[in-house]
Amino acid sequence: MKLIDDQIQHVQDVVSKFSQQNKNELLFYTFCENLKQGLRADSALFFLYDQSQGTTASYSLYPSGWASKPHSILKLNADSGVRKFIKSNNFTLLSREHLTFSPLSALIKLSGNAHSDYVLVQLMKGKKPLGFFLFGFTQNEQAQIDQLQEIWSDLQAIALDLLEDQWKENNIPWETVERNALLKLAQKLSSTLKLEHILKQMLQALLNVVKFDKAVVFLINAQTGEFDYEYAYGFDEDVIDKLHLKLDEGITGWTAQTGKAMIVSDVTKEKRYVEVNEHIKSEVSVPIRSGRKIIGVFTLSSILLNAFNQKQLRMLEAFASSASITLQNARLYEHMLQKRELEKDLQVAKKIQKALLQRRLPQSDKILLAAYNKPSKQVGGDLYNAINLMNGNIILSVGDIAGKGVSGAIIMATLQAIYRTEIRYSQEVNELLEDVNQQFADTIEVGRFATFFHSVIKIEERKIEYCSAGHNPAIVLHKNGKYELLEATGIILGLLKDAKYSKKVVAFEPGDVLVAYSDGVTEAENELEEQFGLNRLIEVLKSAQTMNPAGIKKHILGSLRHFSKNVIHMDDITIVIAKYKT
């Protein structure tokens, strides 16, 4: 995806915009403004909910006077079903012709864009309404829906943040020098949801304000805990290795524990600094906050003594107050593109397990076949096989790697790989399943593993020849109504290079019935998490007995919906069934 290089396009307007705003009405218009490019809206605008005493509770534009096209209806009255509205469609796409007919049919113009569907999202405080964003857009509108779902609660924090700050008093005193540098700042810093860019562009525009010869800033990573250096200005080459600090190390790691900004006149008399160039003399660290949380620091280091002083120190909280919302955004934008190149990475994936798993069955005079596999996830670590062999018997199998997702679809392909270059050879069953188990084993890393169970289906001599590592139990049920159980034969795959296979044989006459399946058949569960169990499968398929191997399939799947209802499947699900014809 082309990333977005430039979300404001009325720059002039904005100068003057900012220089008639408080501090937090500014950041609170740069978090809609970003919120607007990083989901691709024709339109991101905020309603806060108003119920001063005295008053009809309303919704006003906030910050008011900013909406591209300002329109004379700027409230609306909550008590006119909009709260109610607003409330049920939630996350909820909107038509154009639905929201005319609503309480908030002047939305539409004021949106600006009369061709836009819309997204309405409540802000909310634990039970108390805030407020409620607009989102209007043009296109991929369910794409961009899913998106915002998933990082909501993350941006609704950010916009609590941002709302609780406009309730309190701000003490800090801005000069007017200061202040305007600062504003125009944070205009450069929503020019672009690049990391790079922004954190660039911070420190370049600091030296207009302050002057520094070194300056490094550290995130923090929400995952680990820990800092993640992120970019440096004006060190050598040979001394950036030493900016890895940790989250205890230094005037660094004391500012993101306590929280405090922290301005050392001589950094040969604090014993917390951790040198990193001789030739640095002072040094203030500065904590970036979203809300009361440390997202991260930034370090301006001097050649002088005593170059910072209080003054600038208060600028510098200030400043890093304003370019948090920058920075989360710019770290939420960061990881939807990460998501949209691994969801881009698994579709491939996907496609490629789609190849190695037959979409054509063999066919035969005397064995009718039929297959069903459905990943958890976008790619799973089921397998199967349905191979005509040259003398006319069939091979059926069916795997279970021990893990879902990417992992468990990279092995699967390693075993498939394995397992048909295998089956090229005429060999017993329990013989080719201890080839393939030394491979296997030989291949992957310690502790991954998988159950198998391979089958020789002999036509002619009316007989099943099988050999299981460790996998659920194949059910041959006859045509009289008995049925007998395939148990393992050896241990699962990978766990023992030498491991031993031993074959053993059933009969399969005309009007029996093969099924082997992967354990998330037996193991999918109900809304009281009972499983599905084996016993309920043999009723089944008992139930099923006379249709032929595509019927019998749909019958197990229609008995698992029926049985899970509303419970999302946790395991791959793999089915093959062989019946010889009467």
The other form holds:
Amino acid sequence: MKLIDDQIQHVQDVVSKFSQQNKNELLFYTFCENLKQGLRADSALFFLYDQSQGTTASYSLYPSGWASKPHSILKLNADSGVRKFIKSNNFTLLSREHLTFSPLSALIKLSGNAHSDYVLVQLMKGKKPLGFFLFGFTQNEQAQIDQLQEIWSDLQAIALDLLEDQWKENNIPWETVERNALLKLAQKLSSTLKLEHILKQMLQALLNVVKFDKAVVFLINAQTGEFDYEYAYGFDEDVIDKLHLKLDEGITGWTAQTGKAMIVSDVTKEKRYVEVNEHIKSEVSVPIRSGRKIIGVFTLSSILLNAFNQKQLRMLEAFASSASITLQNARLYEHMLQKRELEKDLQVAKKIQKALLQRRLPQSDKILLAAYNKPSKQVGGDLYNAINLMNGNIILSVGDIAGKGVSGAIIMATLQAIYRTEIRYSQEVNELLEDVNQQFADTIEVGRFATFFHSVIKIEERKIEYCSAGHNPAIVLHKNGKYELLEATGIILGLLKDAKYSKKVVAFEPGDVLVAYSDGVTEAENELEEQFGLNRLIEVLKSAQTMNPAGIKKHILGSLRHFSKNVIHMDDITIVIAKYKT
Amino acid sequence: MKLKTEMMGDVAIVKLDGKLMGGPPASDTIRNEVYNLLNQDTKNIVFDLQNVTRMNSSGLGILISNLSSIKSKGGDLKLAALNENMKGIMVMTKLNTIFEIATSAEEAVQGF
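Would you generate the structure of this protein in the form predicted together with the partner chain, following the form predicted on its own above?
Following is the full complex, with the preceding chain placed first.
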């Protein structure tokens, strides 16, 4: 609640602060400012196409959090290039460079602003673009964009309302516009009150008109069709546990299934009644509808017989219908809060992962190393290792967990822990992978698995011993231009507890390069849904053969970026490169 | 992801249609179908993948977990009509050593 109160307070502050200014601007400034805060963006701009001037419109700018003075108005001449650019980059994460070379370069210059990432969001009325927002971020961009995309239809509706008001403004006194806007905002915010709080208030309000001793509100989960939320009023704590009803249980269940309200004047005479409290003598059960759908049921109980009558029932039905919208909004808000919690979890998982992936690569006289890892979302499922062994040899490995998100991150951490423990014991590459697999298979659930490439660079012997559990073939490019693919030598990890892996050996001489990677590289797609592919990777590697690993890495990433252009990578990207010094 | 099941003798051919990319919709749809078949005592099942255009690692996970649940009931799961890309994935991950892969659903049925 604190957050919402703060937001309302903030809006009021902004309003009073700028009350002397042009009022339409103020309205948008307020809106923009709130959007910015809500998204935790660092800056927000709102552009409105001048509808009267056709395609060569000018833009009004409502800056918030920008280097130029807030609330100054900038005008930009724009041609269709701008609109095209915005259309094709809607909701896309844009780097500063990207924007600097776009038709919007003048704007970026003008603002003197320097965020690392930007997102353009079109404001549409039906199919007609009315303008756009530009949000600037300095960190945590992708999460905000996902969030923004999710709530955009709501925000767009509010923005359109504001615009309509503005256009009608000549006929409407400012005070009304202001009040409307604030009211809308307040409505929007108040509808996001906590469900429990709302239910409590609703039931208390009801108490003024109907006498009851206990009440329960059940809500139905739209996906599962089962009750998944109960709010109890007037019950002892220990009874509340008993209140979990199924849809075919009790009067409540009957009401949920039939959509009919029911008065039970004497619960001992009603077979369907399920006793939760011995004192209850009579009960009334009322469906909560949204349109034709039943989204829940509320029951009021009394310790008196015949406590409820038909007149009260009709009133309760009316009450239920007016409560349904509030309840639904509150539920959406609860879900949003839960999602935020999950996002926090994701952030934690991300930190753990970062800690697990090494930042510093080992030093070696003979071998040069480079590594790259970028999760597609907040947390990924790729892992890699580059470890100096006591005998001077180097372990290189890359793994890829099927599935991402928190569960993928946990599995990744598990695998990494098992692997790091196992490599302490000097053993053959295949024995190691077999041990890792055995423990890993014990830990994870059916259907989860990982592909894994494990290798040891034996420096003195000038060879690589390796083992691959169904992983994308690593590439060894020899100095003479010939290459070898290090194909799988056994099945994916986690599937068969007693899986066997065979050890293979490949020559690794001065000038040779080893590249191990995850499928995010070869399966990166372009706009035509074509994949980058192994052949392209080999070609790119050949063309960069003479470079050091850092240069090769840069070259591969550059080619990937060039290939995928505007397509966001769906998968984690991991590349580990080793080169035998010449 | 859509699916349609046909019976050929006592073998069920489950024709999958769309992208086999994991996520609850695809995995639930398939799992429910397999669950129903096993409940009806149909234990030999073929996944016809002719109309599956794409598959990723989560998709593989779906195949594996279904194989496991079918095998635990004493049945078997065979795959049929994989495109080249998917065959490549099966070979790369060595899953071709676990799954029996047939060129067509009919061939797979005859293998039981």
